[in-house]
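Presented as structure tokens, the chain that follows is alone, the form predicted alone.
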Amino acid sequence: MQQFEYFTDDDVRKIHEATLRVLETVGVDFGYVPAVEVFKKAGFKVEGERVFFSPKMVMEQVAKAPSEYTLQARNPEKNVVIGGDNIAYIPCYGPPFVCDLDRGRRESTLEDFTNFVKLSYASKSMDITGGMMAEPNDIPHERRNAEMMYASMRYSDRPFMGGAIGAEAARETIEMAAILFGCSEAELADKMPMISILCTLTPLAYDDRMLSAIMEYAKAGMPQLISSLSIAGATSPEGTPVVFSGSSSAAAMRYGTLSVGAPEMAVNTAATAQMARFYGIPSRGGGAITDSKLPDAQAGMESMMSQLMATLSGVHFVLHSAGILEGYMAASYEKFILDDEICGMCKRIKRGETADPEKLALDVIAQVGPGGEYLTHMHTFQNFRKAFYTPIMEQKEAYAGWNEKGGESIEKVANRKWKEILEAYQEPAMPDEALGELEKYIEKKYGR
């Protein structure tokens, strides 16, 4: 499939040559005494806290950087290429609440918690099993991310993403991914189980939570999304793994938040994608993300809009593909089936076609002939079901099936269906020892 490029080559360019005059002339605060500490060391000009980069400087890391890797799942059917032409959907990440048509908005729980690793694992578009894709507010802060790494592991065979609120949260992920794998921490840097998304303070800043977790993470070689996440009219006019991660997007300016339904989201994803295509290295941008705070219309607008954006400009690693309301805030169980199927119908566009013999099928179309029919045609049947897309929530009936059945909305068919899936949910083999290891860590760091 041909990728969409929003800006010129010469638009690149000079995007490019403005980036490399602002690390030149204003720099980045880096507010983390070891990272400067590694600046100084490597010859960047340092003042204070702040760091200045020449441009044959980025160059040379931004090389460093691999085009393409591999995440190594507990089941290696799961195996996740981030790069190339390979897209990754990922999904909620950070709400502090849910909601659901039943019980409506509240405060979310480690059982909300691991209900969305469950759902991630049933689902057949998602990829990569969430990090934080429920706040468990009713886990003490200090161990919530063991709960939740434990969680990921137990629940789901896939890649997961790691602990990101500071080293000691990055320390724990790997020890714990180290048990997992039943392997040292040396042999975890080849396997590459997970990763983890470390933000910027934008605007040109990291503060020291930040910048401890990408070095401990840097450190196990593990690979790590370094995102950016500017507003637009608020706070904008190493050979690790990498993903270039963009997830700006513009201020609604008439209350003074971010709106990431807004089509500027797009336009940075679609600008992420091609600049990480410039640098040689794979992208993050987009996700089914909207300003809405209900699963309703606008949700659905805005989600496939940023969703397929994502996926036709060429973006390798969407977070927030599946289950995001109110701009990050909440996390909803109907929109994150509604979202599963925006991603099943994304992958299917990404897919492509082929002009080849069997698919131009020149020879049926002669045996049918003018004012013939394809649809008892066994090339119809040979070729149908891997042809088009099966959705996960059929309301293709004509409007008396559909009104005979009840006349239900999407939303409520979406209500039924998460509850099937986790009704039906089988827990995935893990070795015993494994599982009864990770227990006794949790345990031994912070008792049952």
Second form
Protein chains: 2
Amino acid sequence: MQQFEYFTDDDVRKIHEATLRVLETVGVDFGYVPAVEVFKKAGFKVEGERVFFSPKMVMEQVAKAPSEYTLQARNPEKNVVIGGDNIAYIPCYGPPFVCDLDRGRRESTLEDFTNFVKLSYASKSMDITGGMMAEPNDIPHERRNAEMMYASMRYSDRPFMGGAIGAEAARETIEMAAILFGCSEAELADKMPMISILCTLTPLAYDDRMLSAIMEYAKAGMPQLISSLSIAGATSPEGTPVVFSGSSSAAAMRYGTLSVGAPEMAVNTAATAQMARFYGIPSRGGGAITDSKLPDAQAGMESMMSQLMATLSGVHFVLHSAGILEGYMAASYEKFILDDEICGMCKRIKRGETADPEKLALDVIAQVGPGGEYLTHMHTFQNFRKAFYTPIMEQKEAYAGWNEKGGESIEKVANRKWKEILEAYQEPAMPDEALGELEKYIEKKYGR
Amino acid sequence: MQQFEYFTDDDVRKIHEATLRVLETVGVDFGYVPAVEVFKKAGFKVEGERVFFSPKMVMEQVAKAPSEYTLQARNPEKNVVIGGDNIAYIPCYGPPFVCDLDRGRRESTLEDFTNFVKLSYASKSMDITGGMMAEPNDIPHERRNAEMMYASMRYSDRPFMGGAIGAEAARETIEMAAILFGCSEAELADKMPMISILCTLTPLAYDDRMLSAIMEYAKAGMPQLISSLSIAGATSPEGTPVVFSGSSSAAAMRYGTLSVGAPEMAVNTAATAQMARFYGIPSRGGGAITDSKLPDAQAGMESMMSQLMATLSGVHFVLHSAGILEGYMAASYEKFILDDEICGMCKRIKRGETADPEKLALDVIAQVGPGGEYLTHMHTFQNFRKAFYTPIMEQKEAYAGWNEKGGESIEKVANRKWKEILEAYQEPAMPDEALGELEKYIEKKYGR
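Starting from the form predicted alone shown above, please give the structure in the form predicted together with a further copy of the same chain.
Now the full complex is given, and it begins with the chain already shown.
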């Protein structure tokens, strides 16, 4: 598949020039002294918390960020390449609420988080275990990061997302990862088994919690998603792998709320991908996101819009690829499965098609001839399984058959499906040692 | 917005060459003697019903088809350009069943058809009144086309779709259109107020009903959607406006049924658009189509996938843009409204963005500065209405407010919406004369 270029090259250049102008003349506030010190030492113009970036300095730093790198999973078959022609899907991130058709909407717990780790592990389309897929509200604040990291490391063998709130969570995540891999932190920097997301305060500012985490991860050589070009190559040590991360959307002006299901979100996703390509940095954007409160038709259409746009535009890292409802406020079990279907369809599209002789099948066309049929032809049998996408939830039969079986909506099917997956779940093998060490680490720090 | 090119130029060329090869060596069956005669007379190689096309002859005919033309509405403000950088959305076509949340699924009637004409008239995103949006099962077979044309001409002032089953329906449609416009059939050929869809029998064949209608419309100079290149420029008189019409999809192999919600459908849509561009002929593809039996999340995701792909790929004519359920078998009132939302979102994306100084707003960024806010800035007030898409069904507020108001799913909102629209509907003005003449025409032909 070729990549979709929404904007003209001329538009990209104009946006780039406007960005440089803002960085040089308006500047960015950094609310964390050690970060400001880094800029001073590097010769940037600084006034109090505000840092100004000359175009030359910006472009020098941008050039140092790698365009492609690999996250190493504890199962090497599940390594994930960030950048190039690859795309990675990552589940929901950050919702304080969780819901399902049986129990309704409620505050999420560690059990919910663990369940989402298991669903992500079982998915054919998720590439990285999510970060805070559901906030573990039943666990004391200070212990939450450790418990989530433990679940991510134990119940899945994919690369995972590191804690993102402050330097301490970052440090903890790095230490636990070193235990998991039984290696030194220097060796961990070569593996890069995780990636973390650090957010700006728009417009044009960063707070101490995020900056301290950014610096902690950067020191350890861990890749990060950072929400604005201004910081991408500049506040991290040289060459730290970063992702150019855009999640900008429109406000629902009538309510003054965020609208992640707006078509402007899809436009921004295409723009983010294109600007990141211009800078040669991997990009983040999109996701199966919606403003809907239910796993209904609105959720389906908005999620597909954003996920497909990210996929076609050449985004590399798609956070929120499964589970989100209410514009990031709730994670839904049924929506997780519905989005997994969306992701499977989008990856099928992304796989592309080539016009090679086997696919053009001129000999078969000649054999079947006008008025014939292909359904029983050997060529069909030999190819359909790999050529066609196989849905997770078969809802393809005709009305009569579907109605006889109870006429279920897709939400009901999804409800059955996630329970089946959790029931069939089997823990991936892991050395007892590492597991024991991780448990000891948490116990020592936070008690039993 | 730039157009999405899914395939490489090399793939397009290979597909083109394979097509020419099939047309030349395998040929196409035409089950209608007058059509075969046209080919014979034009010097094509013919064996019985089968016609063979030399590459040179194909390309000569293709070159005669216009790349852009205008359908004239009886309200000139609603003229529709087919081709170029334009996109036209057209509602569902062909379902024998209709459904809504109140009355469930049933055989459709003329009242349903008329309601869909009214909903299409009221829509901001539909450009052309649909063809057989719901089969009028309560009307005798022979009278159905006339009644549908009457409703299309009376209850909307947009261009419309002509009857497509056989030469007689084509002739009748042309005669009624001439009455509507109070003009001769020769003058009608300049106006082109309608477009019709004629289908092939895949693979590589056409039957007499379709061919006779094609020839009837072509004689009258009316534009047509024709489902395969093989016939696009070849069975119509020279220069007849056509649309390169692709609606190919995958089979759901487990059931042996058509699957219009498959991702392969989206791939085919992108391919159709690209091949049509290669030939310089407007294209048809996509639509808000789904295999789902309900207006649920599956319907939302599949419909958005296909509609967005058509929109990004540069398709010109998107049939089935509103209402379809069950892979063309049923038209749904709620789905019509849901799809109208999808269409509005897709048209917003298609509108594009430019990086002009007013949009980059460097002065505003400098005024607001780091850590400021834009919500109360004059620039926001001056721009958000035209910049942001306004949803038909506002479901953007936060959970608490939405829940207090009853916590409705989007299907329920759509149910309320279509009733409101039909209640508020007002007939567009039309000369009493034309209306009377149309009624007389039908009465004379079929009785009261």
